[in-house]
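This document starts with one chain, in the form predicted alone, laid out as C-alpha cells.
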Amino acid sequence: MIQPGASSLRKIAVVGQGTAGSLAAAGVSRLHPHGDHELHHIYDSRIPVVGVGEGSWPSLVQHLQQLTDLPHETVQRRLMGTRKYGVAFEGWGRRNRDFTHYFMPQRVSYAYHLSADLMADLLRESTRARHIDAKVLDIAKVEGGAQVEFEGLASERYDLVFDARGFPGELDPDRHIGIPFIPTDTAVIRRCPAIVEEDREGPVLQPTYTRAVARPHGWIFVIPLTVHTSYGYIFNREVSGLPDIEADFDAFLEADGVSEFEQRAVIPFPNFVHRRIYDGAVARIGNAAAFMEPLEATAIVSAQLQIGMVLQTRLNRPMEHLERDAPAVNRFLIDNMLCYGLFVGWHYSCGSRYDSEFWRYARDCAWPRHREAADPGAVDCAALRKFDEMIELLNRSAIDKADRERMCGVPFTSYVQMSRGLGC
C-alpha cells in the first residue's frame, strides 16, 4: 500500500505512558510502513500511574488484536478482562427502574473491562520505540514539526509529536471548552476482592457489565475484572464534602456485601475539550484532549479516535495537504468529543430515585447549561446541531432505516436505550 505521508514523518515522539500513549507507541510502531523511522517514547518515571479498572466499548477488542498479533483470548486474560456487553443503570432516570444499555447487537457485541497498567505493559511488547525517561517542559509547533524541551537534556526537534500528559493544570477558555453540563469533577477510587473468578482453562466468557448505581451524592462504578473489582465514586466537590462521600460509599459497599477494601485515590478531574486537538505537528491525546466523567467510558474511544484519525491523515495524504488537512481534523475531533460530552451530560437530564441536592444541582443548574456551552459559535462545530438531531428523531412515530444509522458520538440505538430507560 502506498503511503504518500510516511516519508515525512522519520522522526516521531510520544510523550506519557498512561493508556492513551501506549496505544500511540504501538499504534505508530505498528502502522508506519518504514522500518527506518525513529520513535522516542518519553516519559517521567516519577509520576506514578494510577492503575485503575477500566471499561471501553467494542473497538477495543478488535484494536488490540492487531496492534499486539495476539488471540482475543490472549488478549483477555493478560488484561486480567472481562467481556463488557453494556453498561447497567441502577435508579437513574424518572421511571425509577433499573435498565441496561447494551452495545449492539445486544448480547452478542462486546467490549472490554481492563486493567489500564496490563494494557500499557501488553502494548509495550509491541511498540519498537527509544524510551527516554525525562520530565517534558513543553511541546510546541515550530518550522517543520514539533519541538519537546526537558529538563536536563537539550530540546529536541520531531516530525509529529503524541502529547499524552494527561489533564491541563487548570481550564483555559482560550485553550479549552468547558463541559459546564456534566455535574460532577472528582472521584473516589476503591479496590475491592475480585467477584468474577478466573478461568484457568481460558478467558472469562460469561457477560460482565459495568454497574452505574445513583447515589445521594453522584454515582458509583463498579468494574469487575478477575483479580479484584474496581469501584469509584463520581461526585461534585463543592456539593458534596468528602466526609460524606466516604460515609456514603462505605454503606453501599456494606448492603453489596464488600467487608473489605483498599483506598486506590482521590482524582480531581476536569470536563473539557481542548480547542486545538490537532495542529498538524503536535496531537493532544487521551485526557490532554478531552475528558468526560467515566460514566460512558468515553476516554478509551476518544484516544483511539484521535490516535487513529491523526496517524491515518498524516500517511495517507501528502505533505502538502497538511496545513488544509489539520483544522479539519481538528474540526472533526472537537466535534466529536463534544457529542460524547452531550450524550453524557443527557444522561443527568432527568434526575434519578434520590431527590437530594446533587441530582437537583445536575438536573436543573448543571444540565441547562448545554446550550450555551455547545453554542456553535462559541465551540466552531456542529455537535449540538447533531444531538438536537438525535432527539428530534427519538420524538417521530416512525423513523426511516437511514436514521437509524446515525452517530451523535454513538449510534442511535444508544440513544433510544438511554431516552426509553431514563424516561426522557
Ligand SMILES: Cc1cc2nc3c(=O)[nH]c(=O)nc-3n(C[C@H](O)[C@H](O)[C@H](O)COP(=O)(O)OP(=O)(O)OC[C@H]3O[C@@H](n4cnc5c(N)ncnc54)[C@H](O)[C@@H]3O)c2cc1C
Second form
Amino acid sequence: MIQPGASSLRKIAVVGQGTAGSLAAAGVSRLHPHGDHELHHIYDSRIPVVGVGEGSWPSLVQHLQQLTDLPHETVQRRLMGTRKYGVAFEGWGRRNRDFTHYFMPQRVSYAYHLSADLMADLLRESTRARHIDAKVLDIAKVEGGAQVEFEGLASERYDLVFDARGFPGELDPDRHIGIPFIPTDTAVIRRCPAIVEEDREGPVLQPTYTRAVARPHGWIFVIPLTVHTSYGYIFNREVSGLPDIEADFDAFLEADGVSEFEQRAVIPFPNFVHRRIYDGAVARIGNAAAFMEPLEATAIVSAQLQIGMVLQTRLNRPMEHLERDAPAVNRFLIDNMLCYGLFVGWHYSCGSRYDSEFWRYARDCAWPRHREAADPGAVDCAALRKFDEMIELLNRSAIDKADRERMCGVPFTSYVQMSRGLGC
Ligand SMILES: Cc1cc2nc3c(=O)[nH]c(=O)nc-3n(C[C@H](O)[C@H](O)[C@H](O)COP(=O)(O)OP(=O)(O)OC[C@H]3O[C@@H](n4cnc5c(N)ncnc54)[C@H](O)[C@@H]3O)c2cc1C
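Next block: the form predicted in complex with this ligand, after the form predicted alone:
Next comes the full complex, and the chain you just saw is listed first.
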C-alpha cells in the first residue's frame, strides 16, 4: 500500500518507556513501511514508570497480536494475564445491588488483565530503535518538525516526536482541561497472592472481571493476574486521610480472606486532558496527554487511540494536509478523552451504598461541576453535547439501530448497562 506521508516521516523519536512510550515505539516499528526510517527511543532510566495499569479494553488483544506477531495465547501467557470480560461493580449506585459492565458481545468479547512491566518488555522485543538513556529537557515544535533538548547531549531534530513522559508536573488552566467532576486523586496500591492459577498447558481461559468495590472513602479495584492479585484503594486525599484508608483497606482484605500483602505505592494523580495533544510535530500520548482515575481502565486504550490516530494520519495523508489535519486530530482526541472523563464521572452521580463524607462530596459537589468544566466554550469540543445525547437516548422509550451504535468515548451499550446498574 502506498503511504504518501511516509517519506516525510524519516526520523522519529519516542520519549518515555512506560506503557504509552512502549506502545508507540512498537507501533512505529510495525507500521512504518520504510525500513530505512530512524527511530530513537529515549528515556531517563532514573525516572521510574508508573507501572500500574493492569486493566484494558478488548482492542488491546488484537493490537498486541499485530504489534508482536505472536499468537494471542502466547501474548496472554507472556503478560501473566487473564481474560477480562468486564468490570464487576459492588455497592455502587442507588439500587443497592451488584452488577457487571460487560464488554459486548457479553461473555464473548474480552480484554486482558496484564502486568504492565511485562507488556513493556514484550513490546521492546518488537521495537527496532536506537535506545538513548538521557534526560530530555524540552521538546518544541520547530519549522518542519520538532527539536528535542537533552541534558548532556547535543539537541536533535525529528520529523515527529511522541512525548510519553508521564503526568505533567502541575496543571495549568491554559494548557490543561481539568476534570474536577471526578472526585478522586490518589491511589494506594497493594499486591496480594494470585487467586487465579497459571495453567501450565496454555493461557488461563476462565473468565475474570475487574472488581470495583465501593468503600466508605472511595472504591477498591481487584485485578487478578496469574502472578499476583493487584488491589488499589482510590480516594480523595482532601476528604480522607491515609490512616483511614489503610485501616479500611486492612478491613476489606481481611473480609476477603487475604492474609498477606505487599505495600506497593501511594500514587497521587491528576484528572485532566491536555489542550494540545497533537500539533503536527509533537504528539503527547499516555499520561502526558490525559488521565482520569482507573475506574474504567481508560488509560491504555487512550494511548492506543492517540498513537493510532497520529501515526495513521501522518503515514497516510500527504504532507501538504498536515496544517489542516493536526487541529482536527487534536480536537478529535480531546473530545474522546473528555467523553471518557464524563463517562467515568457519571458513575459517581448516583452515590453508593455509603452515605459517607466522600460519597456525599462525589455526588453532590464534584459531579455537578461537569457542565461548567466540559462547557463547549471552555473546551472547544462537543464531548458534553455527545454525553447529553447519550443520557437523552437512555430515557427514550424506543431506540433505533443507528442510535444503538452511537458512542460517547465508549459504546451506547456501556451507558445502558451502567444506567441500569447504578439506577440513574
Ligand atoms: C492507580 C492507577 C491505576 C491505573 N490502572 C490502570 C488500568 O487498570 N488500566 C489502564 O489502562 N491504565 C491504568 N493506569 C494508567 C497507567 O498507569 C498508564 O496507562 C500508564 O502508566 C501510562 O503511563 P505513561 O507511559 O504515559 O507514563 P509513565 O509510566 O509515567 O512513563 C513515563 C516515562 O517517561 C520517562 N521520562 C519522564 N520524564 C523524562 C525526561 N525528562 N526525559 C526522559 N525520559 C523521561 C520515564 O523514564 C518513563 O520511561 C493506572 C494509573 C494509576 C495511577
